[in-house]
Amino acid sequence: MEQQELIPHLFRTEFRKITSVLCKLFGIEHIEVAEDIASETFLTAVESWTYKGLPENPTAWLYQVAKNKANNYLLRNKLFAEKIKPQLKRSSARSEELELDMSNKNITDSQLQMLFVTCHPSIPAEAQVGLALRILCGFGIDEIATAFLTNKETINKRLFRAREKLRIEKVSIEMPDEAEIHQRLETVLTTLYLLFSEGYYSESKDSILRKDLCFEAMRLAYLLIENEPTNTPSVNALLSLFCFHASRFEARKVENGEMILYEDQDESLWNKELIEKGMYFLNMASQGKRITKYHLEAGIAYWHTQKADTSEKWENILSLYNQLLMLEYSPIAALNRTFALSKVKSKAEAIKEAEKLQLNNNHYYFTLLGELYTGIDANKARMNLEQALSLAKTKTDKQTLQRKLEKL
């Protein structure tokens, strides 16, 4: 791998490891120190490798430089050192030096513990996702700003407030105890769900970034599955959902970012390996007694990996939506249910159910009504699609609606 490709790759994979291990060692009140040391390590790599060439083992080089920088920081900041000293290991009888444990086990443990910290219920959901992207996924501030379709200043303020809140709450970097872990796990799963959604439904034209967001959510979910206390049916159901959605990633959008509707997708572009993994994790999720929204959404996503337009498929999807709405009502889920209803019953019945929702500020609502009225009432179909077009905010949505109107 060329140097110009290797450094960004290592930043994505190693920044999060170094930061998590340092955060665990220093404590939550020094989270920014950990981030700064990790960032400075990569700046040194850029400067050194540009002139001296790549070291024999770039990853080990980064870990050693991070350790040296952490020890230098301790020497320069006596007050900080006094707070950290109890956590240091004596490397010799004459001196105290920071031992940076970069073993695979400590890296995994540190990342799991930081996952529960970044998903602490004391900070808002969008801040949880941003903090997870920064600390656990190695995303730069620019990338996070792009993911949220905002600017660097907003992201920096959001992350600053989140770190301050964690400091004030004195959140400890450790796995919750057995009594608390399942309650806290719900917040973690919600954050991973939002993180995946940021990528899957993102309006950013940066297709690499969108995929990375999804794959990072999947990686963190897999960390939970590899850890026995958090390897629960709901975690398996969530990862199953991610796999099914990600399997159709390549078929959903063309290069200019324009959305390809489900019925028009090229099935040959669907990732069969991810579909098989989704089925495996969904099977593992069935071992519990409790059905979560992730189980039901994964079931719906599974049926969408079956391209054949059969009555069995749509009856199962409709049944799953019915259960989902009883478990946790969502206007969007109710809207999606009406499309399945049109496939099982009729467009006329689906229109009645859809119009009860009265989602008058949602362009998807009018898009669906336009779709349902097509073939029944051309004027109403056009009227609803025009209303959807007037409400659509993104260029992609507007292009899709314009094509529908042209077909009418």
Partner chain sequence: MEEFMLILRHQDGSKIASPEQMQVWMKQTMDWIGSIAAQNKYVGGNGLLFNGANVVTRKKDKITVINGPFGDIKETLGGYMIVKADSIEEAIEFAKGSPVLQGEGNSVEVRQIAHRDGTR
The other form holds:
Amino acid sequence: MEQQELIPHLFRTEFRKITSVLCKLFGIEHIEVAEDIASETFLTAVESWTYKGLPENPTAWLYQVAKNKANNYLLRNKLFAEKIKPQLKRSSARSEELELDMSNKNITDSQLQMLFVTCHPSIPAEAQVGLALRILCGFGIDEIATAFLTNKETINKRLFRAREKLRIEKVSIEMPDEAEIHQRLETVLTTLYLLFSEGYYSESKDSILRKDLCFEAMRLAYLLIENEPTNTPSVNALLSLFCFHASRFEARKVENGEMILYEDQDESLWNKELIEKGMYFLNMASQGKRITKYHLEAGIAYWHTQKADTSEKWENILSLYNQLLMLEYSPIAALNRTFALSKVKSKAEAIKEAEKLQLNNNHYYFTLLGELYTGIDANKARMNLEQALSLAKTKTDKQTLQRKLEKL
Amino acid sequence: MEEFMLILRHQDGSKIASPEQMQVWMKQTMDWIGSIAAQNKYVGGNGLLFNGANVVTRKKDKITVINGPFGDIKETLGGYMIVKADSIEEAIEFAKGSPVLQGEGNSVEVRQIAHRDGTR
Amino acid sequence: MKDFLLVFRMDYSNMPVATPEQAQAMTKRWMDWIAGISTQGKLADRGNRLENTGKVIRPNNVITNGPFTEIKESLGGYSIIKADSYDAAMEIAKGCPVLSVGGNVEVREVSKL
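Right, the form predicted on its own is done, so what does the form predicted in complex with the partner chain look like?
Now the full complex is given, and it begins with the chain already shown.
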């Protein structure tokens, strides 16, 4: 790998490891110190490698520099040193110098623990996602801002408040105990789900960045699966869902970033390997007793990997949406259920059901009605699609609707 | 918005349906509930097994157990569901869609749930 | 551990009118009984009390008033408990205060949808 590619690559893979390990060592109140030291390490790498060329083992070089910087920080900042020294003594009994334990085990443990910290219920969901992107995925503030379609300032503020909250709550960096782990895991899964959705449905132009968000969510889910106590059926169901969705990455976009709708996708572009992985994790997920919404959504996503319009496919999808709605209502699930109903029964019956939903400020609602009326009542189809167009906010949605109207 | 309980009763719970019938019936039931849930009006519910049912009662100051719910009470509870509705009329509309009503003699009872604080 | 539905039935038409003190004492007995189950970690859903009026819908949209047409003892409320067996569920049901006012408790295993 060339140097100009290697540094961003290492940044993505190593920044989070160094940050997590340092943070674990220093404690949550010094989370920014850990981030700063990791950032400075990479700055030094850029400067030094540009002049002197690549070191023999870049990763080891980074760890060594991070360790030196941490020690310098301890020397410079007496107050900080006094506060955390008792803890450091325990981890390195012999010398006064701080050791960084960059073993695979400690890296994994620290990352898992930090995952539970960033997904702490005391901080709002969007800040959890932001913090996870920063600390666990090594995203720069710029990238996070692009992903969220906002500016650096907003993200900085959001992260600042999140760190502040963690400090005030004195959240400790450790795995929650057994009694707590399932409840805490729910928040972690919600965050990973948001992280993935952010990438999958984002309006951001940067498609590589969007894909990265999705893969990071998958990587973190995998981290949970590899750790025995967190390898639960719901985590497997979530990863299965991610795999099924991700299998359509290549098929859903054309060059200019425009979205290709599911029914128009070239299924030969669907990633078979990811579909198989999805099936494997879905199988693993079926071992528990409890059916979570991730199980149901993964089931729905599985049936969408079958392109052919069979009655079996739509009956299964309808039944899964019924169960999903019983578990947790959401407008989008209600709309998708109604669409499935039109496939299983008839458009006329689905129209009756759709009209009961009354989601009058949701443009997807009118899009659905427009589609259901297509072929039944052209006038009503047009009216509904136009209503949808007037409510649609994003460019992609507007383009899609325009095309539907032209087709009428 | 109030909560109402829909109580599903079967004329004769001892009748045994074939697995195929059961499957059709389950699917209809799920579609019925799904339709209510899609309107964000479903709160919860359960089906009840007919086997092994018991009634605990008190006769002449002695607590006795009667086997099966098919004694004094002719109609057997098959399940229940709780819905949100603005009025009992709306709840009745939901009840009308229940597949239970396909069976002659079956019924759905609609009852408003009492507030915890006793205000209604 | 399975879930069991306890259905409380009583004959509303035959209930003596309670003084406020009596009503309060009754409420307390219910609370104590429920709290006892909850302390054992066996309360799945505290359930609800039902208003004593209602409607019954029969096939072909026949709607009648009130739940009391054919069933002398009408449903007053329900709770869901966790128990290993019917016998264990019945032991819990035997403590229900509804039994002291001429009511009864139907015990039914829940089939998860």
